[in-house]
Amino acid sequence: MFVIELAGVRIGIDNRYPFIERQCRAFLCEGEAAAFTVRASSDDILEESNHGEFSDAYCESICLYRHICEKIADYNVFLMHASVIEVDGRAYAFCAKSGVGKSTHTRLWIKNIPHARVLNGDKPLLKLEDDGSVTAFGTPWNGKENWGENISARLAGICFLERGVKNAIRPADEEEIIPRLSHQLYLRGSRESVNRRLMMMDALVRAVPYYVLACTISDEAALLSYRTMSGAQE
(Lines of atoms letter the chains of each structure in order from A and count residues from 1; the text may use other names and numbers.)
(Lines give C-alpha, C1' and ligand atoms only; values in the text may rest on other atoms or scores of the structure.)
Protein backbone atom coordinates (compact mmCIF):
# COMPACT_ATOMS: atom_id res chain seq x y z
CA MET A 1 0.00 0.00 0.00
CA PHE A 2 1.11 3.57 -0.69
CA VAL A 3 -0.32 7.10 -0.75
CA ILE A 4 -0.62 9.54 -3.64
CA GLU A 5 -1.99 13.06 -3.93
CA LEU A 6 -4.41 13.97 -6.70
CA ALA A 7 -6.08 17.39 -6.97
CA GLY A 8 -4.99 18.16 -3.41
CA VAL A 9 -6.55 14.97 -1.99
CA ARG A 10 -4.39 12.28 -0.37
CA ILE A 11 -5.47 8.80 -1.48
CA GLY A 12 -4.39 5.43 -0.19
CA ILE A 13 -3.74 2.76 -2.85
CA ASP A 14 -4.13 -0.79 -1.55
CA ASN A 15 -2.51 -2.53 -4.51
CA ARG A 16 -1.71 -6.12 -5.46
CA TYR A 17 0.76 -5.47 -8.27
CA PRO A 18 3.83 -3.17 -8.37
CA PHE A 19 2.83 -1.73 -11.76
CA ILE A 20 0.51 0.87 -10.25
CA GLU A 21 3.14 2.18 -7.81
CA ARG A 22 5.57 2.70 -10.67
CA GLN A 23 2.84 4.43 -12.64
CA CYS A 24 2.14 6.80 -9.74
CA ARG A 25 5.74 7.54 -8.79
CA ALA A 26 5.50 11.27 -9.59
CA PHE A 27 2.46 11.58 -7.30
CA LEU A 28 3.70 9.62 -4.27
CA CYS A 29 3.36 11.13 -0.77
CA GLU A 30 5.16 10.35 2.44
CA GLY A 31 3.18 9.06 5.42
CA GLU A 32 0.08 6.92 5.67
CA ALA A 33 -2.63 9.55 6.27
CA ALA A 34 -5.21 9.59 3.46
CA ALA A 35 -8.69 10.98 2.90
CA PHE A 36 -9.77 7.57 1.61
CA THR A 37 -8.31 4.30 0.35
CA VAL A 38 -9.18 2.34 -2.78
CA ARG A 39 -8.59 -1.27 -3.73
CA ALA A 40 -9.56 -3.43 -6.69
CA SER A 41 -11.22 -6.77 -5.93
CA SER A 42 -10.55 -9.95 -7.87
CA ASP A 43 -13.98 -9.56 -9.48
CA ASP A 44 -13.15 -5.98 -10.50
CA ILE A 45 -9.94 -7.08 -12.20
CA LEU A 46 -11.60 -10.06 -13.88
CA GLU A 47 -14.41 -7.92 -15.26
CA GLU A 48 -11.95 -5.37 -16.61
CA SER A 49 -9.82 -8.08 -18.20
CA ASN A 50 -12.86 -9.21 -20.20
CA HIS A 51 -12.80 -5.88 -22.07
CA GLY A 52 -9.49 -6.58 -23.81
CA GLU A 53 -6.23 -8.48 -23.75
CA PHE A 54 -4.52 -6.66 -20.89
CA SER A 55 -2.47 -7.86 -17.96
CA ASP A 56 -4.04 -8.15 -14.51
CA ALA A 57 -1.67 -5.42 -13.31
CA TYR A 58 -2.89 -2.99 -15.97
CA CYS A 59 -6.51 -3.91 -15.27
CA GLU A 60 -5.94 -3.24 -11.57
CA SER A 61 -4.72 0.25 -12.43
CA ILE A 62 -7.85 1.00 -14.47
CA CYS A 63 -10.12 -0.30 -11.70
CA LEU A 64 -8.32 1.74 -9.05
CA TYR A 65 -8.70 4.97 -11.00
CA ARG A 66 -12.39 4.22 -11.50
CA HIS A 67 -12.83 3.84 -7.74
CA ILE A 68 -10.84 7.03 -7.13
CA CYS A 69 -13.08 8.98 -9.49
CA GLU A 70 -16.20 7.74 -7.72
CA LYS A 71 -14.93 8.73 -4.26
CA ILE A 72 -13.11 11.97 -5.09
CA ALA A 73 -16.38 13.57 -6.16
CA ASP A 74 -16.93 14.22 -2.44
CA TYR A 75 -14.09 16.76 -2.70
CA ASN A 76 -15.55 18.68 -5.68
CA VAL A 77 -13.21 16.85 -8.07
CA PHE A 78 -14.20 14.90 -11.17
CA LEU A 79 -12.68 13.22 -14.21
CA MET A 80 -13.02 14.58 -17.72
CA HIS A 81 -11.81 12.69 -20.79
CA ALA A 82 -9.72 15.36 -22.52
CA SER A 83 -6.25 16.48 -23.46
CA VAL A 84 -5.27 19.47 -21.34
CA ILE A 85 -2.43 21.80 -22.30
CA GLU A 86 -0.92 24.35 -19.91
CA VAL A 87 0.47 27.63 -21.24
CA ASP A 88 1.72 30.38 -18.91
CA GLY A 89 -0.41 29.24 -15.99
CA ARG A 90 -3.62 28.65 -17.93
CA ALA A 91 -5.10 25.29 -18.91
CA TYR A 92 -6.90 24.59 -22.19
CA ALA A 93 -8.91 21.38 -22.59
CA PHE A 94 -9.65 19.60 -25.86
CA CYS A 95 -12.36 16.97 -26.24
CA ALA A 96 -13.10 14.86 -29.30
CA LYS A 97 -14.57 11.58 -30.43
CA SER A 98 -12.08 8.77 -30.92
CA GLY A 99 -10.12 9.17 -34.13
CA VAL A 100 -10.87 12.85 -34.66
CA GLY A 101 -7.33 13.95 -33.81
CA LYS A 102 -7.09 15.10 -30.20
CA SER A 103 -3.53 13.80 -29.86
CA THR A 104 -2.54 15.33 -33.19
CA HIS A 105 -3.91 18.73 -32.19
CA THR A 106 -2.06 18.47 -28.88
CA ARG A 107 1.20 17.82 -30.74
CA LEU A 108 0.58 20.89 -32.89
CA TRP A 109 0.15 23.07 -29.80
CA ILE A 110 3.41 21.79 -28.34
CA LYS A 111 5.14 22.46 -31.65
CA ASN A 112 3.76 25.96 -32.23
CA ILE A 113 2.88 27.57 -28.90
CA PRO A 114 5.79 28.85 -26.77
CA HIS A 115 5.86 27.44 -23.22
CA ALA A 116 3.07 24.94 -23.98
CA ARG A 117 3.24 21.63 -22.13
CA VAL A 118 0.81 18.76 -21.69
CA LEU A 119 -0.79 18.75 -18.26
CA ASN A 120 -2.54 15.47 -19.05
CA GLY A 121 -3.15 13.86 -22.40
CA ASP A 122 -6.25 11.81 -21.63
CA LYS A 123 -7.74 11.65 -18.12
CA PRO A 124 -7.16 14.83 -16.08
CA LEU A 125 -9.06 15.74 -12.95
CA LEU A 126 -10.98 19.00 -12.62
CA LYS A 127 -11.71 20.71 -9.31
CA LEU A 128 -14.44 23.25 -8.67
CA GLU A 129 -12.96 26.01 -6.53
CA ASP A 130 -14.87 28.07 -3.96
CA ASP A 131 -14.71 31.16 -6.18
CA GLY A 132 -16.43 29.34 -9.06
CA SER A 133 -13.28 28.79 -11.10
CA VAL A 134 -12.00 25.37 -12.19
CA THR A 135 -8.51 23.98 -11.76
CA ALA A 136 -7.15 21.19 -13.97
CA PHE A 137 -4.79 18.65 -12.40
CA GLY A 138 -2.45 16.12 -13.93
CA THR A 139 -2.83 12.44 -12.99
CA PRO A 140 -0.83 9.24 -13.53
CA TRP A 141 -3.52 8.10 -15.98
CA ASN A 142 -2.65 10.06 -19.10
CA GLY A 143 -3.26 7.93 -22.18
CA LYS A 144 -1.22 5.72 -24.47
CA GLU A 145 1.20 8.54 -25.28
CA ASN A 146 1.97 8.93 -21.57
CA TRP A 147 1.73 12.71 -21.84
CA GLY A 148 1.44 14.63 -18.59
CA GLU A 149 3.02 16.07 -15.49
CA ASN A 150 2.20 16.50 -11.82
CA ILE A 151 1.09 20.10 -12.32
CA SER A 152 -2.11 22.13 -12.12
CA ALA A 153 -3.48 25.27 -13.76
CA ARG A 154 -6.67 27.29 -13.85
CA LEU A 155 -8.93 26.10 -16.67
CA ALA A 156 -9.36 28.87 -19.26
CA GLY A 157 -11.57 27.12 -21.80
CA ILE A 158 -12.82 23.89 -23.33
CA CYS A 159 -12.76 23.19 -27.06
CA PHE A 160 -14.63 20.41 -28.89
CA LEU A 161 -12.70 19.23 -31.92
CA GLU A 162 -14.22 18.21 -35.25
CA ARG A 163 -12.63 17.29 -38.56
CA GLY A 164 -12.89 20.00 -41.17
CA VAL A 165 -11.76 20.78 -44.69
CA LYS A 166 -10.63 24.18 -43.44
CA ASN A 167 -9.90 25.63 -40.02
CA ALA A 168 -12.74 27.48 -38.31
CA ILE A 169 -13.53 28.10 -34.65
CA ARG A 170 -16.71 29.41 -33.06
CA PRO A 171 -18.21 29.73 -29.58
CA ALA A 172 -20.23 26.63 -28.74
CA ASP A 173 -23.99 27.14 -28.77
CA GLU A 174 -25.46 26.96 -25.29
CA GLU A 175 -27.75 24.03 -26.12
CA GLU A 176 -24.91 21.89 -27.48
CA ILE A 177 -22.51 22.21 -24.55
CA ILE A 178 -24.13 19.73 -22.16
CA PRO A 179 -24.67 16.95 -24.76
CA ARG A 180 -21.07 17.27 -25.91
CA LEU A 181 -19.69 17.55 -22.39
CA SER A 182 -21.65 14.63 -20.94
CA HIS A 183 -19.88 12.22 -23.30
CA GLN A 184 -16.52 13.27 -21.81
CA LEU A 185 -17.32 12.85 -18.11
CA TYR A 186 -17.13 9.70 -16.01
CA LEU A 187 -20.70 9.12 -14.81
CA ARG A 188 -20.61 5.60 -13.35
CA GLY A 189 -20.88 4.56 -9.71
CA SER A 190 -23.44 5.04 -6.97
CA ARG A 191 -26.47 7.24 -7.60
CA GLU A 192 -25.25 9.72 -5.01
CA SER A 193 -21.82 9.97 -6.62
CA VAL A 194 -23.26 10.33 -10.13
CA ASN A 195 -25.69 13.02 -8.99
CA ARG A 196 -22.85 14.93 -7.39
CA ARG A 197 -20.83 14.79 -10.60
CA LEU A 198 -23.85 15.95 -12.61
CA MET A 199 -24.12 18.96 -10.31
CA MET A 200 -20.42 19.67 -10.88
CA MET A 201 -20.95 19.38 -14.63
CA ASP A 202 -23.67 22.01 -14.37
CA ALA A 203 -21.22 24.29 -12.55
CA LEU A 204 -18.53 23.57 -15.16
CA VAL A 205 -20.89 24.70 -17.94
CA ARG A 206 -21.03 28.16 -16.36
CA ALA A 207 -17.38 28.35 -15.31
CA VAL A 208 -15.46 28.59 -18.61
CA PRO A 209 -15.99 29.53 -22.27
CA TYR A 210 -16.63 26.75 -24.80
CA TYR A 211 -15.62 26.49 -28.44
CA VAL A 212 -16.07 24.18 -31.42
CA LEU A 213 -13.06 23.88 -33.73
CA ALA A 214 -13.37 22.36 -37.19
CA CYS A 215 -9.75 21.69 -38.02
CA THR A 216 -7.25 20.22 -40.41
CA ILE A 217 -3.93 18.69 -39.43
CA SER A 218 -1.99 21.92 -39.63
CA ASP A 219 0.00 24.43 -37.63
CA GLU A 220 -2.67 26.97 -38.51
CA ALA A 221 -5.29 24.98 -36.58
CA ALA A 222 -3.25 25.10 -33.38
CA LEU A 223 -2.49 28.79 -33.73
CA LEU A 224 -6.14 29.60 -34.44
CA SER A 225 -7.41 27.74 -31.36
CA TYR A 226 -4.72 29.17 -29.10
CA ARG A 227 -5.23 32.77 -30.21
CA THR A 228 -8.99 32.48 -29.85
CA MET A 229 -9.02 30.73 -26.48
CA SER A 230 -6.25 32.72 -24.87
CA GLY A 231 -7.55 36.02 -26.25
CA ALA A 232 -10.91 35.48 -24.59
CA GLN A 233 -9.17 35.62 -21.22
CA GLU A 234 -7.39 38.94 -21.77
Contents of the next structure:
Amino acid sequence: MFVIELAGVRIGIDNRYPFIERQCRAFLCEGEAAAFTVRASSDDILEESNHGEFSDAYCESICLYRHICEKIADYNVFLMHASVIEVDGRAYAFCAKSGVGKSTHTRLWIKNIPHARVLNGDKPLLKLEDDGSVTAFGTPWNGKENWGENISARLAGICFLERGVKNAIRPADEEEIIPRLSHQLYLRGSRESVNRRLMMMDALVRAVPYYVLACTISDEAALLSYRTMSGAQE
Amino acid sequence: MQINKDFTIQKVGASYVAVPVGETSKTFHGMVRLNETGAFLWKQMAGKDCTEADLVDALLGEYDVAREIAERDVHRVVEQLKENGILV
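Alternate state requested, the form predicted together with the partner chain (shown: the form predicted on its own):
Starting with the chain above, the whole complex follows.
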Protein backbone atom coordinates (compact mmCIF):
# COMPACT_ATOMS: atom_id res chain seq x y z
CA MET A 1 0.00 0.00 0.00
CA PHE A 2 1.30 3.44 -0.95
CA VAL A 3 -0.09 6.87 -1.85
CA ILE A 4 0.33 8.82 -5.09
CA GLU A 5 -0.93 12.22 -6.16
CA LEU A 6 -2.58 12.47 -9.57
CA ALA A 7 -4.16 15.70 -10.85
CA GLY A 8 -4.05 17.07 -7.31
CA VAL A 9 -5.89 14.06 -5.84
CA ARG A 10 -4.23 11.78 -3.30
CA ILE A 11 -4.90 8.14 -4.16
CA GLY A 12 -4.12 5.06 -2.10
CA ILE A 13 -2.85 2.08 -4.10
CA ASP A 14 -3.43 -1.25 -2.42
CA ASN A 15 -1.19 -3.38 -4.64
CA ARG A 16 -0.28 -7.05 -4.90
CA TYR A 17 2.77 -6.73 -7.13
CA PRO A 18 5.74 -4.35 -6.78
CA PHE A 19 5.61 -3.43 -10.50
CA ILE A 20 3.04 -0.67 -9.95
CA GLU A 21 5.04 0.97 -7.16
CA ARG A 22 8.07 1.26 -9.42
CA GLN A 23 5.87 2.62 -12.20
CA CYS A 24 4.50 5.28 -9.81
CA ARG A 25 7.80 6.35 -8.31
CA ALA A 26 7.68 9.93 -9.66
CA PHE A 27 4.18 10.37 -8.20
CA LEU A 28 4.66 8.93 -4.70
CA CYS A 29 3.75 11.14 -1.77
CA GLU A 30 4.26 11.12 1.96
CA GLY A 31 1.68 10.07 4.50
CA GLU A 32 -1.29 7.73 4.36
CA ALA A 33 -4.17 10.16 3.86
CA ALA A 34 -5.96 9.59 0.54
CA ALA A 35 -9.19 10.75 -1.10
CA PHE A 36 -9.83 7.12 -2.06
CA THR A 37 -7.99 3.83 -2.35
CA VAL A 38 -8.04 1.41 -5.26
CA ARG A 39 -7.28 -2.29 -5.46
CA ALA A 40 -7.55 -4.84 -8.26
CA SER A 41 -9.24 -8.13 -7.39
CA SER A 42 -7.87 -11.39 -8.75
CA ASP A 43 -10.96 -11.53 -11.02
CA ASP A 44 -10.15 -8.07 -12.43
CA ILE A 45 -6.60 -9.15 -13.14
CA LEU A 46 -7.69 -12.45 -14.67
CA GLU A 47 -10.20 -10.71 -16.92
CA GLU A 48 -7.55 -8.26 -18.08
CA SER A 49 -4.97 -10.95 -18.81
CA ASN A 50 -7.48 -12.82 -20.97
CA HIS A 51 -7.25 -10.04 -23.49
CA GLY A 52 -3.56 -10.42 -24.17
CA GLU A 53 -0.33 -11.99 -23.11
CA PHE A 54 0.67 -9.62 -20.37
CA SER A 55 1.98 -10.41 -16.92
CA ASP A 56 -0.32 -10.29 -13.88
CA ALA A 57 1.73 -7.40 -12.51
CA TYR A 58 1.16 -5.38 -15.68
CA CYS A 59 -2.53 -6.31 -15.73
CA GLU A 60 -2.85 -5.17 -12.13
CA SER A 61 -1.47 -1.78 -13.14
CA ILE A 62 -4.03 -1.48 -15.98
CA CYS A 63 -6.90 -2.49 -13.68
CA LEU A 64 -5.82 -0.01 -11.03
CA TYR A 65 -5.79 2.83 -13.54
CA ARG A 66 -9.33 1.87 -14.65
CA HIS A 67 -10.50 2.01 -11.06
CA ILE A 68 -8.75 5.35 -10.55
CA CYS A 69 -10.44 6.77 -13.67
CA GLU A 70 -13.83 5.63 -12.38
CA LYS A 71 -13.38 7.27 -8.99
CA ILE A 72 -11.44 10.38 -9.98
CA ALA A 73 -14.44 11.53 -12.05
CA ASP A 74 -15.80 12.83 -8.71
CA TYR A 75 -12.93 15.33 -8.71
CA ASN A 76 -13.65 16.63 -12.23
CA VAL A 77 -10.77 14.62 -13.64
CA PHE A 78 -10.91 12.23 -16.58
CA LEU A 79 -8.63 10.21 -18.84
CA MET A 80 -7.99 11.13 -22.43
CA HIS A 81 -5.99 8.88 -24.73
CA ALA A 82 -3.53 11.36 -26.21
CA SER A 83 0.04 12.48 -26.41
CA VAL A 84 0.37 15.77 -24.55
CA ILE A 85 3.37 18.05 -25.01
CA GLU A 86 4.17 20.99 -22.74
CA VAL A 87 5.84 24.10 -24.13
CA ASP A 88 6.40 27.18 -21.93
CA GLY A 89 3.58 26.34 -19.54
CA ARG A 90 0.96 25.38 -22.11
CA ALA A 91 -0.16 21.89 -23.04
CA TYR A 92 -0.94 20.64 -26.55
CA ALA A 93 -2.78 17.35 -27.05
CA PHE A 94 -2.57 15.04 -30.06
CA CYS A 95 -5.07 12.27 -30.63
CA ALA A 96 -4.95 9.66 -33.36
CA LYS A 97 -6.02 6.14 -34.13
CA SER A 98 -3.27 3.74 -33.22
CA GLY A 99 -0.56 3.51 -35.86
CA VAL A 100 -1.25 6.92 -37.40
CA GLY A 101 1.85 8.51 -35.92
CA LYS A 102 1.18 10.17 -32.59
CA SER A 103 4.58 9.13 -31.30
CA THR A 104 6.30 10.23 -34.49
CA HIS A 105 4.65 13.64 -34.40
CA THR A 106 5.52 13.97 -30.70
CA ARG A 107 9.16 13.17 -31.47
CA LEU A 108 9.16 15.84 -34.18
CA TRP A 109 7.88 18.45 -31.70
CA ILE A 110 10.61 17.57 -29.20
CA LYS A 111 13.23 17.85 -31.96
CA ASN A 112 12.00 21.12 -33.49
CA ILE A 113 10.37 23.19 -30.76
CA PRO A 114 12.51 24.82 -28.07
CA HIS A 115 11.48 23.92 -24.47
CA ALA A 116 9.05 21.23 -25.64
CA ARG A 117 8.78 18.22 -23.34
CA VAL A 118 6.37 15.32 -23.22
CA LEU A 119 3.88 15.69 -20.37
CA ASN A 120 2.46 12.25 -21.08
CA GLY A 121 2.80 10.19 -24.26
CA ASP A 122 -0.35 8.10 -23.94
CA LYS A 123 -2.75 8.40 -20.99
CA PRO A 124 -2.74 11.84 -19.36
CA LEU A 125 -5.49 13.05 -17.04
CA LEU A 126 -7.45 16.21 -17.76
CA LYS A 127 -8.99 18.32 -15.04
CA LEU A 128 -11.92 20.58 -15.68
CA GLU A 129 -11.25 23.70 -13.61
CA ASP A 130 -13.94 25.89 -12.03
CA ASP A 131 -13.21 28.70 -14.51
CA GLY A 132 -13.94 26.37 -17.46
CA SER A 133 -10.30 25.88 -18.42
CA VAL A 134 -8.70 22.44 -18.63
CA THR A 135 -5.41 21.39 -17.05
CA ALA A 136 -3.44 18.40 -18.35
CA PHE A 137 -1.57 16.26 -15.81
CA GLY A 138 1.18 13.72 -16.26
CA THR A 139 0.51 10.20 -14.93
CA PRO A 140 2.55 7.04 -14.37
CA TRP A 141 0.70 5.46 -17.31
CA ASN A 142 2.51 6.89 -20.28
CA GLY A 143 2.63 4.33 -23.05
CA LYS A 144 5.20 1.99 -24.48
CA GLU A 145 7.74 4.76 -25.05
CA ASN A 146 7.51 5.74 -21.38
CA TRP A 147 7.42 9.42 -22.18
CA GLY A 148 6.14 11.63 -19.45
CA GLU A 149 6.80 13.60 -16.32
CA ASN A 150 5.03 14.57 -13.13
CA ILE A 151 4.06 18.01 -14.43
CA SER A 152 0.89 19.85 -15.38
CA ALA A 153 -0.05 22.65 -17.74
CA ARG A 154 -3.11 24.43 -19.01
CA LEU A 155 -4.47 22.75 -22.14
CA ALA A 156 -4.21 25.06 -25.15
CA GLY A 157 -5.75 22.83 -27.81
CA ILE A 158 -6.51 19.35 -29.08
CA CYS A 159 -5.38 18.19 -32.50
CA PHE A 160 -6.60 15.07 -34.32
CA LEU A 161 -3.83 13.61 -36.45
CA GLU A 162 -4.25 12.01 -39.82
CA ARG A 163 -1.73 10.88 -42.38
CA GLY A 164 -1.49 13.10 -45.42
CA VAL A 165 0.52 13.47 -48.60
CA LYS A 166 1.24 17.05 -47.61
CA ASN A 167 0.91 19.02 -44.39
CA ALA A 168 -2.34 20.89 -43.77
CA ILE A 169 -4.07 21.96 -40.58
CA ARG A 170 -7.63 23.22 -40.18
CA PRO A 171 -10.03 23.87 -37.31
CA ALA A 172 -12.21 20.81 -36.59
CA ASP A 173 -15.91 21.18 -37.43
CA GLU A 174 -18.24 21.01 -34.45
CA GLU A 175 -19.91 17.97 -36.05
CA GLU A 176 -16.71 15.93 -36.12
CA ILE A 177 -15.34 16.83 -32.68
CA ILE A 178 -17.67 14.54 -30.71
CA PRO A 179 -17.15 11.34 -32.69
CA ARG A 180 -13.40 11.94 -32.87
CA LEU A 181 -13.16 12.80 -29.18
CA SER A 182 -15.33 9.94 -27.98
CA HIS A 183 -12.82 7.41 -29.32
CA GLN A 184 -10.16 8.93 -27.07
CA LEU A 185 -12.06 9.24 -23.80
CA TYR A 186 -12.44 6.41 -21.34
CA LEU A 187 -16.19 6.14 -20.81
CA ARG A 188 -16.69 2.78 -19.12
CA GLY A 189 -17.89 2.19 -15.60
CA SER A 190 -20.86 2.87 -13.36
CA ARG A 191 -23.77 5.01 -14.53
CA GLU A 192 -22.96 7.80 -12.10
CA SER A 193 -19.31 7.97 -13.07
CA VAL A 194 -20.03 7.72 -16.82
CA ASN A 195 -22.60 10.52 -16.51
CA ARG A 196 -20.04 12.72 -14.81
CA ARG A 197 -17.51 12.01 -17.55
CA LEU A 198 -20.06 12.79 -20.28
CA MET A 199 -20.77 16.12 -18.59
CA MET A 200 -17.03 16.79 -18.56
CA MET A 201 -16.86 15.81 -22.25
CA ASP A 202 -19.58 18.37 -22.95
CA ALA A 203 -17.49 21.02 -21.18
CA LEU A 204 -14.32 19.86 -22.94
CA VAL A 205 -15.96 20.35 -26.34
CA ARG A 206 -16.30 24.06 -25.53
CA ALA A 207 -13.13 24.53 -23.48
CA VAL A 208 -10.37 24.47 -26.08
CA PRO A 209 -9.86 24.88 -29.82
CA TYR A 210 -9.79 21.72 -31.94
CA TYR A 211 -7.80 21.04 -35.09
CA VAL A 212 -7.38 18.34 -37.69
CA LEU A 213 -3.84 17.94 -39.00
CA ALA A 214 -3.07 15.94 -42.11
CA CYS A 215 0.66 15.39 -41.92
CA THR A 216 3.72 13.76 -43.35
CA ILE A 217 6.71 12.69 -41.27
CA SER A 218 8.58 15.97 -41.46
CA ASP A 219 9.90 18.83 -39.37
CA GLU A 220 7.46 21.09 -41.25
CA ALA A 221 4.51 19.08 -39.90
CA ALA A 222 5.55 19.79 -36.30
CA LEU A 223 6.28 23.45 -36.98
CA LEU A 224 2.92 23.89 -38.70
CA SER A 225 0.93 22.37 -35.83
CA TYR A 226 2.93 24.25 -33.21
CA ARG A 227 2.56 27.63 -34.93
CA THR A 228 -1.16 27.14 -35.46
CA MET A 229 -1.98 25.80 -32.01
CA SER A 230 0.20 28.17 -30.02
CA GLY A 231 -1.01 31.21 -31.94
CA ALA A 232 -4.68 30.45 -31.50
CA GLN A 233 -5.04 31.91 -28.02
CA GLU A 234 -2.59 34.75 -28.14
CA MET B 1 -39.65 -2.80 -27.45
CA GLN B 2 -37.69 -1.08 -24.75
CA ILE B 3 -34.30 0.55 -24.33
CA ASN B 4 -31.62 -1.61 -22.73
CA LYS B 5 -31.49 -0.05 -19.28
CA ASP B 6 -27.71 -0.39 -19.09
CA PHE B 7 -27.25 2.75 -21.16
CA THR B 8 -27.03 6.38 -20.21
CA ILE B 9 -27.76 9.33 -22.46
CA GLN B 10 -26.41 12.87 -22.14
CA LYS B 11 -26.26 15.99 -24.25
CA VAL B 12 -22.69 16.57 -25.41
CA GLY B 13 -22.06 19.62 -27.53
CA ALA B 14 -24.88 19.94 -30.03
CA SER B 15 -25.85 16.25 -30.05
CA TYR B 16 -26.81 13.47 -27.67
CA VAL B 17 -24.53 10.63 -26.81
CA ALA B 18 -25.63 7.25 -25.44
CA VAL B 19 -23.03 4.96 -23.90
CA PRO B 20 -23.26 1.62 -22.10
CA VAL B 21 -22.72 1.45 -18.35
CA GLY B 22 -21.97 -1.37 -15.94
CA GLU B 23 -21.84 -4.90 -17.36
CA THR B 24 -23.05 -3.86 -20.83
CA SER B 25 -19.94 -1.69 -21.24
CA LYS B 26 -17.86 -4.88 -21.33
CA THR B 27 -19.65 -6.17 -24.43
CA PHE B 28 -20.75 -3.00 -26.19
CA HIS B 29 -17.82 -0.79 -27.12
CA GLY B 30 -18.37 2.69 -28.36
CA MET B 31 -21.35 4.97 -28.33
CA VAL B 32 -24.42 6.03 -30.24
CA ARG B 33 -24.97 9.58 -31.37
CA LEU B 34 -28.49 10.94 -31.61
CA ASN B 35 -30.04 14.21 -32.67
CA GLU B 36 -32.81 16.00 -30.78
CA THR B 37 -35.53 13.75 -32.24
CA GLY B 38 -33.52 10.61 -31.55
CA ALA B 39 -32.99 11.66 -27.94
CA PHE B 40 -36.70 12.41 -27.53
CA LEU B 41 -37.61 8.95 -28.83
CA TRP B 42 -34.95 7.39 -26.63
CA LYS B 43 -36.57 8.91 -23.58
CA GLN B 44 -39.97 7.54 -24.66
CA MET B 45 -38.51 4.04 -24.86
CA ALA B 46 -36.56 4.23 -21.61
CA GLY B 47 -38.16 2.18 -18.89
CA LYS B 48 -41.38 1.40 -20.72
CA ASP B 49 -42.42 -0.93 -23.48
CA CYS B 50 -43.71 0.76 -26.61
CA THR B 51 -44.40 0.18 -30.30
CA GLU B 52 -43.39 2.23 -33.33
CA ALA B 53 -46.99 3.53 -33.47
CA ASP B 54 -46.70 4.77 -29.86
CA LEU B 55 -43.50 6.57 -30.77
CA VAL B 56 -45.07 8.21 -33.82
CA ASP B 57 -47.93 9.48 -31.64
CA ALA B 58 -45.51 10.76 -29.01
CA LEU B 59 -43.48 12.56 -31.67
CA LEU B 60 -46.60 14.15 -33.21
CA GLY B 61 -47.63 15.30 -29.73
CA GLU B 62 -44.32 17.07 -29.24
CA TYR B 63 -43.32 18.35 -32.68
CA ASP B 64 -45.21 19.98 -35.51
CA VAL B 65 -44.41 17.48 -38.27
CA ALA B 66 -46.38 15.55 -40.87
CA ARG B 67 -47.30 11.99 -39.91
CA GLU B 68 -45.29 10.40 -42.73
CA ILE B 69 -42.18 12.32 -41.69
CA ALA B 70 -42.68 11.24 -38.08
CA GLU B 71 -43.13 7.62 -39.22
CA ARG B 72 -39.96 7.78 -41.29
CA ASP B 73 -37.95 9.36 -38.43
CA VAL B 74 -39.22 6.85 -35.89
CA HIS B 75 -38.41 3.94 -38.18
CA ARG B 76 -34.92 5.26 -38.84
CA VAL B 77 -34.12 5.71 -35.13
CA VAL B 78 -35.61 2.33 -34.20
CA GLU B 79 -33.55 0.59 -36.89
CA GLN B 80 -30.39 2.38 -35.73
CA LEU B 81 -30.96 1.29 -32.14
CA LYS B 82 -31.85 -2.28 -33.17
CA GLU B 83 -28.67 -2.57 -35.22
CA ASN B 84 -26.70 -1.56 -32.16
CA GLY B 85 -28.53 -4.07 -29.96
CA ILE B 86 -29.86 -1.29 -27.74
CA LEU B 87 -33.54 -2.13 -28.19
CA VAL B 88 -34.72 -5.24 -26.40
